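A lone chain, given as structure tokens: the form predicted alone.
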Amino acid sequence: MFQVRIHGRGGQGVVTAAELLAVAAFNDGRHAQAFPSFGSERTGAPVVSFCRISEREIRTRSPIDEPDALVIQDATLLRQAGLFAGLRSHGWVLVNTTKTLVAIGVAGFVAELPENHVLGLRATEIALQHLGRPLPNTVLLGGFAALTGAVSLAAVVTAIEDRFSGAMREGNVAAATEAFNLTRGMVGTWATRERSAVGAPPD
């Protein structure tokens, strides 16, 4: 079973992710459920969701605690304690970033995750270029579709196309294909490039 914890604030569309990433992996013939964390969701307040997806009826219906992929929406939460809590020895961390490791304080965990596992990607610059709006859930979809190959882009292209219409639909697709191909192509340089930086020792 794959376990995916998606932290992000309210207005950025972090259930939809996760009902998102669900269907897809539906789309990809797997089992999947998603569902979020009850609290509060006004406007800028912490919102965290789940994802599994299995090859098997997933039975369990309670929050994970120990994920094999976080996605985090907003690189301010990072600041949070507990974030990372539960983090798989193999985990994969996407960040909603344009800036380093270290300066977004997760240096630390590049030298404790494998290599490639851990990338930052500028979602919200091709959310505001494809959508018009800083929306980075779907922009991460196919960031980690690319990064994790939990399922396939064009699964998560026939779950938003499912989701939206019209212009949302298609400047959806647009953002969450760019993302995929820009992730593509940063797997092992982005996140070598960062580990060197802070000394991490290579795999």
The other form holds:
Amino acid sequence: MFQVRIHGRGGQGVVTAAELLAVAAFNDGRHAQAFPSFGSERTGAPVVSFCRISEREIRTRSPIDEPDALVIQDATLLRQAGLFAGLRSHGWVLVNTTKTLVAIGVAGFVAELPENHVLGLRATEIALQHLGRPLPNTVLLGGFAALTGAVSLAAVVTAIEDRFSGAMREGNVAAATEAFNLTRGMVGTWATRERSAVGAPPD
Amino acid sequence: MLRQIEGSRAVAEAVALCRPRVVSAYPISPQTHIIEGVGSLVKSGRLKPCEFINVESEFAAMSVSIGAAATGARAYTATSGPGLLDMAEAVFNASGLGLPIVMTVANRAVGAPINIGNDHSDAMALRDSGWIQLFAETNQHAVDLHIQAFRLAERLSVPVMVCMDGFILTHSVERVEIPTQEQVDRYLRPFAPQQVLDPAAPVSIGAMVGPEAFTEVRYLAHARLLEALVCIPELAAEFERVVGRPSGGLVSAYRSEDAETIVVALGSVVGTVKDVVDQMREEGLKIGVVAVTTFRPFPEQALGQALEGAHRVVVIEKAFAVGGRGVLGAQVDALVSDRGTKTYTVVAGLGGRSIPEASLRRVLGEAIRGELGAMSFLDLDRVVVDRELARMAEDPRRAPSTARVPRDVRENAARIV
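Target state, the form predicted together with the partner chain; input state, the form predicted alone:
Whole complex next, starting from this chain.
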């Protein structure tokens, strides 16, 4: 079981991101379960969503307390207490930022995780370029696929194509693909671990 | 077709496959996505012919459903929590009139204080309304139960509530196999109403019945509802033949055959309990779980058989009778206590509180060691409760403060961290 927690703000597509990730995992032939946290539904308020990916049927409805990966859609949330709570020692972190990991204050934290498991990606910039709107969610999914290997880019693209239409569809596919390639450029290819992220943790 | 789909959307698709002629609803969280989904299928023409009627309240939604069913139309509605209570009088009318309406209850807590999270207080408040009540464990189960519900309702002329956990199921995106229209048409034939209001041949229904006959009327409604205990397994078996998947029925057992400890629960928490059962079996404990799929009519015989041989039964329930005991727990206790089986009621998941596997393992361990009370509340913050009880003791007229308790809980949590 590979468990992901996505943090962002209302209006950034946090819930959609978890749903798209679940659809992508399904497209890859896996079982997946996406669910939002419930309560505040105001634009700008902190929002959390979750996704489980597994080779087997997912039965549990318990909360995800020990995620394998975190996606931080808004770097202003890094100051929030408990953002990294429960992250497993082999975990991955993908942050939407134009700054370095040192500049956003997670360098010390990064040192505790395996090499190339934490990455900052300029997702809002890429989104603005392709969509004309600051919606980082699909961009980060592309980056997430390259960073963790938990889903394939093809599955993410298909999930996006099923969800959106017209210019948003093309823009989101282009944005996710660019993020995927950019991330590969930064962390290297994971050809040998394409599907290893699910189940037993690599490294 | 196998799809990765939100529970609400999957249920909307299933309802549309059942071809209701009239859908009437008032939006309320967490039911909203279901009714939006059905609405968009009507608007796009995929569900045709169907009249989607926007109404001003849940009372109106059920009243429209009653009117539609009485004129011979297949009728569907959906609601949650306070919405179900708003329509309560009409809910009783629907069953009293023998109208086969199907309603989804996306289970939600009932205030005050306002809470939109999941528990079963809504369905339990109307458990004695004369409706059949089915509880879904997964979104696949919810889809299958809706299709069976229309068939069951129309076979017995009794309305059916399909209960699915709000947010936990309605807002989860997971794998669901949606049957084909051909399969559903084969399973569920066009509605042949037992009674039809027709201006050309006027009749009255639901007219006054005095004390000389009201007991007999109620007895007959009871007898009719009990027929569902025979009907439900038959219709589940037929569903399996047509759709190729076992689903529905009265109760559903998992690893309980040789179990000394059996958990009994309703709805989506059963999935979590199954994982906990597997973990505890690994440790050598003889434990299993029985899901009560049909809660009304209460499947005494089927549940009694499923619990045979258990030393103890732990009922996990998302509602309780305030000032009394558990609801399901009390019924299970009445069923097995004279066999010497010890029963425990654990109230859990109120108002959307999550039910962690670790908490379930702890409480089940306590039951096995004989350390658990007959009735307990999972993860109750004892410090906060005791503090408020002390304040109340100082001034007996003071009601528990719903403003101060959340603050105390936050403070207490901060101190623990």
